[in-house]
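Next up: just one chain, as structure tokens, the form predicted on its own.
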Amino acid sequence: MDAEGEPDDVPATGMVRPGGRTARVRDAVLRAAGDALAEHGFGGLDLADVARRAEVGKTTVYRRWSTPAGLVADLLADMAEQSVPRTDLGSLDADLAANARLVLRTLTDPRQGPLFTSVIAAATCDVRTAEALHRFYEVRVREWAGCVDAAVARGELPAGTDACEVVRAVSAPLYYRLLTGGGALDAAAADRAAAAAAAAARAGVYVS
């Protein structure tokens, strides 16, 4: 046990065994980190404050995550693991619209929207956060790329279509609106983004 009564046999840098007290502590700390990011941004993310919010010992937080960037990296890894799986509605238009609506719900959520804005801002000046953010989106894009591959198999799209690029084309206009305030971030914007990506894909824009 350490000076604050925490067990010593815990893996470092947020890597934890499934189940048990260690997993509960990780869940509590990551929830607290997300709340703090949404409220104060990356610049205001303080490990001692996160420990207080999570009601765990400061030593545990500093030992496992070491820095705010390390904590954000683990938070993004957890968010990728917990993300909603893609839909399979049987058509390219329906699947891309569902993807766009999911992105919209995330970015307009009172907690998730500010959280993502903070993490994206931090990634511009912190290499570790940038790497974690890249891994997060890589997981999500690969997950949704399956609906584009299925559309190719059904003959809806030309062979050789880069599925990941199509999925990125759906999300990009919505993130632009989030970060620049360039127009309403609403269902109409989501549907337009999905329709534009589908039209471009059918025209062969994303064929490698």
Contents of the next structure:
Number of protein chains: 2
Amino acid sequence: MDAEGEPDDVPATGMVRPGGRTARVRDAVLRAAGDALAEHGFGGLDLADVARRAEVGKTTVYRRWSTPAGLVADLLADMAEQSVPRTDLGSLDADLAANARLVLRTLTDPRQGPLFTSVIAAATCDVRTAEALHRFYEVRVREWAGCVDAAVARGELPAGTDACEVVRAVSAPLYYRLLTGGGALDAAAADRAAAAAAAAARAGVYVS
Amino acid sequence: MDAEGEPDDVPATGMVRPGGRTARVRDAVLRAAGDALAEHGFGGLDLADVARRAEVGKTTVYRRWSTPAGLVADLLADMAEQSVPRTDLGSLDADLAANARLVLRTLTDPRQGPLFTSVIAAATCDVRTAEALHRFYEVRVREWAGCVDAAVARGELPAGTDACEVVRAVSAPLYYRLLTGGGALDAAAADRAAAAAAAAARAGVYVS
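We have the form predicted on its own; now please give the form predicted in complex with a further copy of the same chain.
Let's see the whole complex now, leading with the same chain.
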């Protein structure tokens, strides 16, 4: 456990050996922040509590992340970096179904589900959190857009299909269920979300 | 303006003359609650402030609504009662486009947009608000499901189409944009949401 008031462990150059002390501190703090968010929501996110959970000096946490919003922004950036790559199953239907099942697993995961819910809620009243959330989704949507571009290249979808819009269409019904309570958040819902996006894409709805 | 500490103005029977004093008080309080929510969010919703805005006695507001969550639940019940009826334009495409444009107008309205955003955020950490929000959407979804049932009856859609799922599919991409910041919330997005739901419904995706 770090002593409080230790010297800043982030070199001014930002050049840090991967897996070094700075990376280990960040990993521990972001994991603790995710746990705290999942348990208590954004309103209960407290930097001192996160430092305690991470067994890291409070001063380090305050110096590096400053505010709960700063911490959530870094957590989302890390989640975007760490998140699993898209599939390449050779057909649009299979890839979109895999994407829908991944979104479902995330939203129904006992830790990730409450974490996303609380970050989305926080983003409605905090601009910095909203920007970080938007960047997170942009990274994820762009990653999976490759499946749609590949389907266009294979001739499965019309040329000019907006790949990002198709990917967003897969997620949308699942987030809608999560946030408005309309219908079960289950495998059937995920498969239907994927099938609906694929059918609409084949019909040319997302040609821009 | 009511004096504070006035006798309870809600008869125990719940039988109130429409447009009477009780109804006028409720109208004023719910309007004030909506204004306060749109301005300050759920976290800033204060019963004494609502009473002041509504020019109604504080005791009346506390006695009748008890808590911010109780007030929001009644506001959502009133919004469901007051909300505009569905269209009947004679074709699925026209009706779903009208629904999408209505959802868009609500979410981009300078008062209604922040009001919905703050209630959705509140619902993520308050069970009573979540239940009231779910009931609101259930009422609205059921209202518009009539358009889809009519399209099935006209032979535009396959028999067995889950009408509520089609209506939810129209709203989902617009709420997703509102809450995750993915893409513009504009007329093109609304029309695409309606067209996508219609295309997927025609392809039989919502047959249950």
